[in-house]
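Next up: just one chain, as structure tokens, the form predicted alone.
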Amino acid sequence: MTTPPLDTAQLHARLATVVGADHVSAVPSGACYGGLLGAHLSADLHPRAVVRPASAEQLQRLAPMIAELGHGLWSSGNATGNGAQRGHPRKAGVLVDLGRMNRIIDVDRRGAFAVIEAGVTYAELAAHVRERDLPLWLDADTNGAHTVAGSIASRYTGLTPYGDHQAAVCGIEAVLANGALLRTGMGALPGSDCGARYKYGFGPALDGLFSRAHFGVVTRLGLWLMPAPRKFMPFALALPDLASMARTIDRLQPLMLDGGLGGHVLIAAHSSDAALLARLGNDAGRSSGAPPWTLYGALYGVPEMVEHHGQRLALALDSAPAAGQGAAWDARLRQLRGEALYNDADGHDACALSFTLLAPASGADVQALHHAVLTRLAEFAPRLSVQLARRYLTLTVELPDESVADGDAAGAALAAIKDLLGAGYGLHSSSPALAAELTARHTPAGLRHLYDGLHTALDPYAMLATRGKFTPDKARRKR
């Protein structure tokens, strides 16, 4: 990698002449960014700045000028890091962060939306629609400190019938590589009122660009909510072994796809419950007499279609459904409500080596999910737990940080992504100690091309700098 042009003082000075001097810094010691800037970071790549722009224009001037010194861009809803993305593989990077912008802009009572900036957090959005008293729920993230849509772009899923975050989203603003603003769908239309409420325009669905991607940066978003139902009855179940939990999931899928489980169910091991409770702070999860894993779940909607859904469930079950109790069960409720549980503004609850692997939602899947992993990574003590959709499942596998300092856990990861993907199981996401070395090895060749392709047409820098070429000159006439 070159030297980058400029010293740090004057890399500085450039960029405050955009957002002023008080919101441009070094990476402040210690932060992390949810692992984005971890161990596994090389020093010439970390970034030399962090600059925090108060709205997407300060933002569409930033973008070219941090091309044109040289420099990778770096993007992060706050220093928690939900949704952060890498800049250029080898050039060293300028982080953006985009925590200034938390407007919301609107949330429509009778439309069950919000309109929000890049920088809203669940807790925030929360608060808003608590302080209103509007009668609508969220569907959070673990940590209410995350951004809305850094989560979205983390394809974070939730436990409500509004659990499909990505889903979810309706219209988004997001800036490119030379600072050009797009807006999806009806939002592209100027003056429209439909921005938020119909997610298609003219032209191609272009939303999903921006899931756990690098084509642009979201500045802004739609988002539906969910209006409160007018009957919530959640229940828990005990599983006393994985062939029990391979039979619950056969048994619930069909009331899934019909729609009366209209949320996703989690099943967590005893592991994960534990380990979310030490997280709040509270050790009752630890006790040895805990089941080997426990099913949460709920029914939504009117009193009478879920007293109805709720003697389907009785009979898949042998048994009514029925509250859990305990810690884990009260912290599992909130999840359940759509609430986020606990808020962490320093980005370090994040693990730091994750992943998620995605099946068809039945019994002999999840079996043979878990002993492939535990083939690779038993010795890791991996917290592990299930998420059942109507027509697929999750499984979510999780490396305790004292694991993760073995330097053989990586590496048993991936074995263990490659096994996986090898049966035709799919990768969902997993953490960035990961992510880079999982896209090089993983992408097909068909895909790459239409990355490249993309990156072509939505990043005027992108080939130039990526063969070495690049200079501001040539960028231009590149535009």
Partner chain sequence: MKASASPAQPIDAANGKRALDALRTALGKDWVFAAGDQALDAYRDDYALAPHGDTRPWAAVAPGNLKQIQKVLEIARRYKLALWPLSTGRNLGYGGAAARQAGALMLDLKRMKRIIEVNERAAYAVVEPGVSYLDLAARLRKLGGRLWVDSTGSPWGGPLGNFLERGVGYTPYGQHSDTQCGLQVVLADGTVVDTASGIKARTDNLYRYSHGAWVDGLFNQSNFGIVTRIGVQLMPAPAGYRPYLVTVDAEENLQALLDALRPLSLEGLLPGRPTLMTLPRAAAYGATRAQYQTGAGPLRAQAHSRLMAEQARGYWNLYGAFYGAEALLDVHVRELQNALRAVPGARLHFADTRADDAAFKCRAALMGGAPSMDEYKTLDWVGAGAHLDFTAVLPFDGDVAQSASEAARELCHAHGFDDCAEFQLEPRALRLEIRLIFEREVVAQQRAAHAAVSALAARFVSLGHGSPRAHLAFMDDTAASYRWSDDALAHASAAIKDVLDAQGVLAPGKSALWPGRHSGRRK
Contents of the next structure:
Amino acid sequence: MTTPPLDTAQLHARLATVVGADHVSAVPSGACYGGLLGAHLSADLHPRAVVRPASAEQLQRLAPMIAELGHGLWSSGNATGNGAQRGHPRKAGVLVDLGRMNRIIDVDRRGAFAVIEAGVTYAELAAHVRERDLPLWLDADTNGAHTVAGSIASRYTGLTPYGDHQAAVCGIEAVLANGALLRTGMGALPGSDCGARYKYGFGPALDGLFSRAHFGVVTRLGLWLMPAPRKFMPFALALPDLASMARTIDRLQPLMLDGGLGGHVLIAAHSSDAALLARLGNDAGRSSGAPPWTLYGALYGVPEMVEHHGQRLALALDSAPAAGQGAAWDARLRQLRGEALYNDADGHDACALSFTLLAPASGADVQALHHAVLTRLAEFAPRLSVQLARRYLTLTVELPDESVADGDAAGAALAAIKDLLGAGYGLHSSSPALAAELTARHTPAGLRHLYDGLHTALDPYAMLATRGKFTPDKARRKR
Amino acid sequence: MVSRRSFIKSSMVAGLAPGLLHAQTADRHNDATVLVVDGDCADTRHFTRQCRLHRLEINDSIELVETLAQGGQARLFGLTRDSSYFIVASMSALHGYRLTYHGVHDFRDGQCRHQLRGEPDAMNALVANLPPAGALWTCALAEALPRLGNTQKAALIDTQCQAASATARRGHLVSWCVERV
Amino acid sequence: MKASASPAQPIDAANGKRALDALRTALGKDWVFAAGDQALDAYRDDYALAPHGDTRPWAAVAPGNLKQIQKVLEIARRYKLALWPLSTGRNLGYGGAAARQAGALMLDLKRMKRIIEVNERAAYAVVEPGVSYLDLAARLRKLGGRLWVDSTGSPWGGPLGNFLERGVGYTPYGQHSDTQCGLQVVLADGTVVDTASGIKARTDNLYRYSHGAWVDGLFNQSNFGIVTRIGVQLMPAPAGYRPYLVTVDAEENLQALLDALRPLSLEGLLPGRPTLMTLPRAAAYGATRAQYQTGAGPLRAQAHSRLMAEQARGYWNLYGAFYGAEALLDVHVRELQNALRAVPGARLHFADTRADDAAFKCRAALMGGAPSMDEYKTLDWVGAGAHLDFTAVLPFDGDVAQSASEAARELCHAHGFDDCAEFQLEPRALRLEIRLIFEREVVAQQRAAHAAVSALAARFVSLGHGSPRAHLAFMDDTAASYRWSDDALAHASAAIKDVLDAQGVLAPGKSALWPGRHSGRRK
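Switching from the form predicted alone: structure of the form predicted in complex with its partner chain?
Every component of the complex follows; first up is the chain already shown.
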């Protein structure tokens, strides 16, 4: 690793010339930023400073400065670390914390959209909407302290019809490694009033480069919000075993595909519900008689339409959709309303080890995933939950911290993931500790070659993430 | 597997550049001829009444294409709006047809202007017969078209004529012939 | 206005011959078309605009597979050729099958015309460049008609080309960029990139965003690579279908109509992309303008009145459709009727009373997953017609739309054209498409169409309304309008271009992406 030109104090002083000394500090010790930093990362690879710009303009000055100082650039929306991006792994780094950039620039009631800075949290946006009595729903992460921008970067999916957070983004503003401030889509036309209303401008769309990737630091984005539905009909269904879950998925899939079920459906294992309740400080814990799996979903819309689809649902499920009861239901109900469930700002809430797999939306596939995961990970008491989207489903596996202490949980998790990738399933996301091991292997050669090229173009100082050298034809010659 | 010939034909939007017209070949293997008409108006009704050919109406140019794909007809005549001609000429090219006659009949401003391209004898005959027919020019056309291509001359000529329109109707029609080779 | 790059340097005769020989060796001589070959005539804009100039290609090749494309790329790099990839070549109104400049080597991908997959359970298809909407629709019909394809108004074109150009349709799957699911792309250096989530994975094409950066958008309206496959989501055939027409007599009630419809649109009660047409636009399906007015110049009020009376339409004509079971259709209709109470002179019509409405027939087909070529009938408005479109995006706001509509009409009229325009309704924005219909063979009208678009572009940019699509002739100016923050977006795109295609072999000038324009690091 190259020796950086400045010692830590000098580095902090230089950064302070942009943001002021109050807004430069050392990186907190221990696990923080949602597991971005922690035991899995050796001390010498931790960023050497956390800097908190107040504005895009400050960030525009920081980025080239950090580059000039030979450092890598890490970024996080705030201390929770959701959607955080690592800098170059073999350089000393500076972590940009966007938490001070938390202005809600606009929430347009008639247009049902918001324009917000990257540090805005779901809690802040929800409060704003509530205080003004706006008939708009969010689709929040379960942790209200998460930033909206970070949620999009992590490709989080919620349960309402606006649950695909990536699809709800409209227009991005970002600072590139060279300090340029860029707007995508219609936002790139001076004076445009459609930056957050229409996703596409002219020419290639660069928006996707700021999602689950680090070709720039997002400073602002447009977000579509759901008009409050006239009727909201949440329901829960107990599923006695995996086979019945599989059958239910197969019967629900056509309704999801044709839009009868407009939102996403969650199927939580009992352990997952229990863990959520524990997180909420509710000791309902393991109640006997709780079903192994519970399905949660909702219908949203005009009352007659909701009733119509409710009847279709009843036919599909062999019983009329009904509200659940109990503490877990109360929590999931709020999730179906797009509300955050808790507000944990210090970034310790994430499971150290978790991953989410991607599969076709079929019962057979969910059974295969389940089997493969348990084969490798049963001893670690994984908490499982399934989420249905229109054309695919995800299986989220969380290994509780207490069971991870013994044994090689990370190794077992990686093995399970590799088994499933080998069987043709996909990986949606994984916690930072696992991500580092997976990314290189998981990405096909052609795509990696393209990423290398994009980094060469947009990250010439190699600040932002791993960069292979883009040699034309390299991917082909490697075969 | 797409053959080179059909590939080239599928690339062309035949007929928009006059240079793409081809002389009719001598080898006419099939007499099956279909009359294609659209743009329901007095003119086209006269045309169909006068023309003694089997008629196919374009309600839907896509259906026409499917008919062409079945390959039954060796020759199609048409009196259609320009948009239908545009589509037919291009689509029929996909199935191995060539444009062997093309006429533009523009009667939008009280005059009836005919611009014709095809084999010399047939064109000269049309030039002689269209003006005196006046408002019934489509009848004259209907009589002339089936006789197209009885000669084997290779060259094509451009010609035009004009007549006062005896009808108050204003429009723009295209007559054409595509032939499978 | 940004200066265009100088025209491509023509290849010298000796190298040209070597290049052609290499191409013939690589592809077989049947698939290489050189100067003098009649096949080259096909590569032009059928609706040529006189000021756009000559764009004749140097030669054309038609590769049959990926390997052959890679060979062509290798030859292009060696001899510094400029490739112009095209799929079905039916981009009529935006440049057709023409390249941006003369002297290109056309890379005609029509031989690659397989429908690779139709996945009925997950409702998507994967197609090659040569597959047309007609082909795909026929296949879906053959499979039982349980899936609809969202076709454009020009279904002899294909999904791959259309999606890459950010074209649109009119069903709930009409915003094509939202339903694109995975690409296979060949980069300039020959690398093949599959953007779907894995390596021949079960989940390919199911999850639109790959594991890392979501790169698909880089290949729309772009020249960063040659797209050889595309995933396209398909709509499950609904239980029922009810197309409708809303007519509003007075031009000045546009504002009231849109403001009344906006809440419905946001709630998802105006599914698909309902299309609100002006009188001339809707009338053109079933009439020629000469029937209403002789001589040049736009239709005057008297002609408008006659048209409205004879075709039973208003100045504004909204064609839309509802989807779902009967009971749901009735709810949709009721909601629409309630909303329309606030709009003076608004009337709601259905198929039963529109048997003579040629526009209704065409739009009902397009909104109903049945490809129709009837859009072309509108070109008969002027006799032997062609068209040039200008598109701009506006907020879904009655006031803004009313002003924009008036500006559009004023400029169309000033250049001698009728106001053939439509607003396509999306939940938060309106896409205004102004269609200039001109006589194909009349040079003065070609010039007038070109001038009209320039004037429209200048006005709309000054109003802050951007164009999401442009004809080849207008790409430089359109791209230049997106200049926020010292052209940051253009510089970033140019930087990407200069790395991915350092030699500039792919479609130079497409979307104003010219090789070698990146000026280096910004301060």
